[in-house]
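Just one chain follows, in the form predicted alone, and it is written as structure tokens.
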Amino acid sequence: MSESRLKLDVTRMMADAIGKGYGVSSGEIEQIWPRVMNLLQGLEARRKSGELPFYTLHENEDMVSRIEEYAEKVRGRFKNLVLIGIGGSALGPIALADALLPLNWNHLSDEERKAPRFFVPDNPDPEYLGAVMEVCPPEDTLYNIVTKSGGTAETMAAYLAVMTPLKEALPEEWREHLVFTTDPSKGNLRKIARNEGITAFSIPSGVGGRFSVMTSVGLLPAALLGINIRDLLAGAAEQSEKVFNREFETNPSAAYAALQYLAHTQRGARMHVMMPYANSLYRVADWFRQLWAESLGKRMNLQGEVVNTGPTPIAALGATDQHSQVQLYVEGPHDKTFTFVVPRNFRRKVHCGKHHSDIESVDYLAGLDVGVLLRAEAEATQRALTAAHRPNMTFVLEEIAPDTIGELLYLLEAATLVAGGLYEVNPLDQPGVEAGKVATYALLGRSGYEDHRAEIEKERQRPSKIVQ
């Protein structure tokens, strides 16, 4: 096994670093680890039976080849790629694009990019969607519509909105400007694809939206944007060799889950802050918020008991949030853990000039690479939190590259399944989300939801308490 370019430093999660009663003790790890090993044994068996296909997505050569063939076929044809999806259908692709493309991607010229601009209107805000439609003429745009069910109201509304100008501009060629990502065999989008002859890619039936970044959901837009998806999957493969290791020291995904669980249940750290020290990684923290919250925040446990459990994930950005959140993090309630994500090397170097040699408090920065400053800020925040007895750990990436990002995302997905077992909840369902979907369908008059609509109308008759 090659040496990983991603490491997890858990030193400052431990009691001997941040203080007894604040950090996790070695004894607590020893006590919980047999339970973790049992969970790993069960998960490994489910993986081998095919019940958890996300574990082996990186082995799907047919999927990768088909995506690469399509990306090559349309290369140079479109100036814009507009992905229409929400939740897991959008957060993974956004995280990949932000991490692996230049942050000024949409402002580069076509010659500099050699790939389309990328837009993801992942909210049915008419000003947002309308603005994207305005800057992306249909004749220059490929629309990737992403919904596994084919019935997500927000996604299908945006799809229907862009279809009108698309058909008006290209009455004969509009189908070539659409590519669907959806269920392999059923759902509205699959039906439309069959009826209209639209290219469609599949999301494996056993992979939920928040675990779908290594499917065509994330890989198709990544390939269209010129990201090396084979390197991305190679990173996932690197981590896949470790996720069932039975030792704490050789299984970072299980170690991460166990430490977060113990900090929550034994130390009251019910909020889990992820704080990358790189703007390009902030949307990875945003993606993690959904993964952790939707998987672990549950009303019922596996025994059918009401537990209302789950940690609250929070996305922050270093060093920006040192000037907005760290005061709370260092001196506020002892109810948080902190996960830093820090690259050893940045892809750019920006040096400070020497302009005020007579002012020492400014001149000491002269000649400094700004990336060195940012890494120093990360270490300073870690030290401040540690001195204040706040549990924190760090993912260290050798560099921000497809393989390290693939490894990090895979690790966090695997950790989520272990954490689900520790919390004794189903990390693969989302009943609380479904309730909101039903209410939306009822409010918009979808057939089959008349009883729900009647209940809503009855509730609307109750007097409201307004403050104005």
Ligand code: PA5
Second form
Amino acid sequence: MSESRLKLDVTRMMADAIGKGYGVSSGEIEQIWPRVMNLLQGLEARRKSGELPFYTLHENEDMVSRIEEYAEKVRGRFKNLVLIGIGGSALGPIALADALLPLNWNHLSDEERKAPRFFVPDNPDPEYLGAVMEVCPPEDTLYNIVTKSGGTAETMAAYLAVMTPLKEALPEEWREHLVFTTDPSKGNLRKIARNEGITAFSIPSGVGGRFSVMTSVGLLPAALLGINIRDLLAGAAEQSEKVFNREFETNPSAAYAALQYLAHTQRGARMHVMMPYANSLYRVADWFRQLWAESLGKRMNLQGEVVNTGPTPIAALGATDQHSQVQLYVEGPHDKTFTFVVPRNFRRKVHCGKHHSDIESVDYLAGLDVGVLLRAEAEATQRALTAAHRPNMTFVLEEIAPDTIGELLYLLEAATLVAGGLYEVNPLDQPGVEAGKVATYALLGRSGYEDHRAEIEKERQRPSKIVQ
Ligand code: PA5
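Instead of the form predicted alone shown above, give the structure for the form predicted in complex with the ligand, please.
Below: every chain and molecule of the assembly, starting with the one above.
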């Protein structure tokens, strides 16, 4: 068996390492494992029946070649790619771009980049959207509008906002500056694509927003930005071989889910911090925050009982947050687990110069590659947490590359399905998000939402309690 380029070290989740009563015991794993096996059998059967298409997205050759064809067709034509979407329709593309492009991407010259600059105004904040519009003239810009439902207010508002300058600047060619990613048949965006003849990619039915990073949601912008999407999918394929493995030691996604669940339900660790030690991976933690929160945070369980369950995921960044959060993490309440994500090799080396040989307490850093410092800090934080009896585990990536990122994202998605089974909730719905969407439509006077509007008006009659 070849060495895996992504490994999960769970040593410090265990009672042996962090102390009895704090870590998960081997007995607890043995006890829960038959339940995990049962869940995996069910998931495997649902995958085979085509009910869970996210498991096999990496096999969708049609989707990949269509994306590559389009990316090839528009290569060199646009200076900017503006992706308009929110939640699952934005976080995956952002995570991929941040992880796999240089962090100074938008500041590089066109010659250095050889692909467009990338902007994702994923909030209807006029100062943010307006600022992006200001630096992206429509003539040089491709707009990728991404919405599965085709109706999300934030996305459609930003789409309508960019359409005005786009049509004004390019009354004939504006359609060529748009590419949609949406449901294959339903929703307003699909309707607009049909009516106007705009190129549109599909998000396969049955793949929800937060599981869509390996569909055209993530792959199209990635390909347009020059990321090797085949390597990304190869990483996902690698992990897909493991997700139904029967042993704890050979199934990192199930092991991850089981440990997080046990730490939460048996040790009170209801907050799950993901802390990469690499700036380029911070948005992976942000993507995971949505995946874990929206999938597991539920009012009802599968039996229809009110349970109000779910862990709270938190994104942090090493070493930056060592000087912000780690005091709390080491000495605060025993209510958290920690997932570190650490690359074994960084893609750059930056060395400290030798400038103060007379001051030993500065000079020890001279000649040092700062990546060595960052990795040492990751280990130091792991040790500090371990000494303080805090459960922590580490994803070790051989390097940050399309295959390891594809593998990590797939693993976390698969883990989320297992965790959904353990918490006994449906990890694929998001009734709480839908409720917020409905209230927004009602507030903005969308037709069909009049009853909701009336309820809101009634609510507004109640006196407010203001402090000033
Ligand atoms: O994961 C999800 O389902 C959500 O976060 C959605 O992605 C988000 O609400 C945006 O929805 P849509 O893609 O329909 O615009």
